[in-house]
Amino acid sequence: MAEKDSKKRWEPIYRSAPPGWATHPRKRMLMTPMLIFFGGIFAFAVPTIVAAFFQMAFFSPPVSDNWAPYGEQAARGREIYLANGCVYCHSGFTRPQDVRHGLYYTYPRISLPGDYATSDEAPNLWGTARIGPDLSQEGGFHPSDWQRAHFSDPRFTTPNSIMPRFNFLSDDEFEALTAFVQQRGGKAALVRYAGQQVAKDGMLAAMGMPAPPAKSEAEAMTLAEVARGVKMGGFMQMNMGMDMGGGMEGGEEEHQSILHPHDEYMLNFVDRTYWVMSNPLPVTDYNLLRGRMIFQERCIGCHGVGGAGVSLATRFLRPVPFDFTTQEAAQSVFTSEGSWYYKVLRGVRGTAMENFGSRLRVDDIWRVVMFLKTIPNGGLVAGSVPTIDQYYQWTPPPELLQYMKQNPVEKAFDFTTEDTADEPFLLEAHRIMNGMAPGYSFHIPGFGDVSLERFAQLIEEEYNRLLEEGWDAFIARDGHPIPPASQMEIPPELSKELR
């Protein structure tokens, strides 16, 4: 005890200084509040200068290859898409890092500055969430009359879509939106937008149907008057009166083709090498019910509950969609389950058939066209599912085994092996009819001679008409800074992937 009470005596005792000296200054933290705020501000306002304002102020790139002006509809459309927020849902921009950028059907461009160099691209619509699809190369992957009906009511083509109506909007509004949206892209939605044009031409011809509807007098429509429509339109009666006659014209050859003109024009949509494909999968229970069910999911807004084309979409499209529940629809020339199968993976240009091929799996779209085989037989019918007895085998038409005769495979126009590979026109006209060759023609009354070589005349011409009324438009509205004259006659390049 005593060695501890001597050892605490010992103990040195705190004190702040020596005693004698001075104490220490009170010390004092060197990060003041104010120190602090100016320094933040500092801190973020060097960045800001140098990754912003200074890019606005020498940054300015020239107007890339691929740029378009709008037109005055689609100006006026432009300022209809930013007024009502469509720029919070929809990105418009392709970055390099996009899953397949490249293809055709997804991200076809890459974007690049020079897309956005004008006063057209001013405030941007860059977007800030893709909530919906990414809406830069847009233009010509519908047709008019689809985006029409998608902006009344996005339940009308896309049945599970969350995007709110607008159709609140006028029939000029909805002309000037989507001017807009078919125009987004610059010169290769040009050429998608013109060949969707000379697409729905030719098919209403052979069809012998009206043009679309206003968006007035669509929604004034019932369904039973579309129901009607649907009829008189349907592929037993839309060609009455017209000349069976089957004259070839413009071709190295004359061609007498054994087909009715429609029969043809609807066929030659579609790469003859799947003209005669069979379905691969077994028809079972599971495939067909699968089938169904992805049916109701994307195509009943189109195509009915029923599956006969009377839908509240049909109100707006020319041609109306197909009407899957009459034998015809399950024994024809075009509706081999290869034939359909390639509609639902590429679409049908001129028509609201979108491609479904990059989002749907090929099995499963070989389900739904196994399915699509049940519904004349009543695969469809409400409170039943399909049965494998109602699945209708589909054989060749004995006069579509004459027509491949008379046209064998080998004259199919391969686009990336011909010397033609690189001009634009006649590519996107390939595109619209997968199963043509180069010098083969046939003619639609009220339309004239359908072929290649005229689908890409027609084509051209229609997107040097868009481009010129955009360049007239974009000068009368002091649009600046004004490219070189030269840049007007860059041609378009389009994607060559397809997969």
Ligand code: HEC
Second form
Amino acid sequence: MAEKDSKKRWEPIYRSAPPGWATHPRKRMLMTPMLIFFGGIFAFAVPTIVAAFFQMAFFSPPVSDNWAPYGEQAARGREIYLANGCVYCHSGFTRPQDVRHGLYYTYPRISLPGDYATSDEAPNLWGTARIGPDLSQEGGFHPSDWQRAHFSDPRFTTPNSIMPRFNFLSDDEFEALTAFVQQRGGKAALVRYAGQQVAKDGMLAAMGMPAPPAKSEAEAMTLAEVARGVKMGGFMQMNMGMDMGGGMEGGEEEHQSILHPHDEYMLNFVDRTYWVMSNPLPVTDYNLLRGRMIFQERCIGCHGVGGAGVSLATRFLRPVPFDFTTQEAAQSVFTSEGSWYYKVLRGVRGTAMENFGSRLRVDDIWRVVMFLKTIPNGGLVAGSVPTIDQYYQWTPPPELLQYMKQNPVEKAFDFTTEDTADEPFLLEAHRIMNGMAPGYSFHIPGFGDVSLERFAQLIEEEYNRLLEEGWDAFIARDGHPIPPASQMEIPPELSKELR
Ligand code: HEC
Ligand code: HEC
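Return the form predicted in complex with this ligand of this protein as a structure block, the form predicted alone having already been given.
Then the entire complex follows, led off by the chain already shown.
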């Protein structure tokens, strides 16, 4: 009896409703054709209006401080970038978590809405996939010769790369695409790009090879010529040449340094604390073998299967990749394992030498550097494994120790003071020449003085040139809306952590 009562109490009440309308879910399906039709339209329309039309109508943030217009070539390069589907593998924005993850790589800064303002960034290149690294800040992370080699065939520089070749592009298109990639990332990118060029000029002069990098395959040296160039432009030869030149340059008395300018230049790329540092890992079969494996996975594209710096990439690269096969390479002023560690970690500005800081583990960098010291004794010979007795123990050359006494560590750059902390060009100069301190300089024949101040000035000049060229081109191609002229005066800001 009680059961019947409760059943009754819960029985649904059927109200009258217009024909075609459901009165209760259990009685008839709620999804009537009418509801599906109008509901469907509604469901698609709302996100479309909010996410697309609202943005198109109302998204016009003021340009960010970092925004910079593209030069004429770069703007053309952007079209080539779109036409070749680069956007399907490379995104164009960085989030906070990317920045922490890839500090040494191409993620130095979090994207802001104002970075995507004006017609220069339309249509946007955000992309959705990161099959390759994000390129929103790519400018200046590599010199242009690296970009050229990499576009021709990514395997030339990155043996395991899955990026397709773009060697069907014409020289003209390569140049435009490179200009675009180098200017991506606004003002901060222009500073880095300028830094690459200054560093390259200095490096080529220091090596006694002031020739500009080959732009086209046709103009490039043949492989055999490059091989000869490696030997001739190598630093041992330069050292000999300089010993002779030292006597001839009687007029340069003020240059007191005991080091050859080339060696001094190479050394000062590296933070002083690494100059005489030895490998913290023990020399073991495992460490050497692991080091060789990494070398073959990552480095042979440029340094060559034999480690002599002769590879398919070589013809594009100036300076050419380092030759590890000689005893002199293993034992010179600037080739301690600490210095090498530092160069692999952060790369060498102005050269194709990349930074591997966020792609290799710290201990793996130490291992590959250890392995490099076996190459002169046959550590890279095919069909064998590197052995402990092939390892060459670097010892600090006496002239290096003397040089360090003359230039103590305390003189190194202090970036914590107020007046140095906000100088973007000085910061970039110091990023290139990390071993140098303000007020310190040396001379490179054919280039002039190398000092942080002069580098900062050269970088600033090049930066201003690029920025002005960009603005002129922006106006010429009817870029809109035109940001206030004062935007141009806002100094670039570089990520200090990357220092
Ligand atoms: C199939 C996917 C794919 C396509 C398409 C593609 N890339 Fe890549 N790209 C990659 C991958 C993967 C890497 C990382 C490995 C390497 O360096 O080659 C990369 C690396 C790069 C880098 C180097 C980034 C750095 O600093 O290390 C640049 C620059 C680049 N790509 C530009 C382009 C351009 C320009 C295009 C179009 C012409 C393009 N990519 C098309 C996958 C792709
Ligand atoms: C894209 C080409 C490229 C790749 C890839 C590359 N290098 Fe280099 N590397 C160069 C060039 C060019 C130089 C010449 C600059 C110099 O001598 O400092 C160089 C220089 C170096 C130096 C400094 C030599 C010295 O004392 O001046 C070391 C160490 C080095 N590479 C190690 C490596 C290791 C280890 C790898 C792989 C993890 C690697 N490189 C990958 C191009 C490359």
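These numbers come from a predicted model, not from an experiment. Residue numbers count along the first chain shown, from 1. Rigid core: the largest C-alpha set superposing within 1.5 Å between the two forms.
- Core-superposed comparison between the two forms: CA of residue 50 displaced by 2 Å or more.
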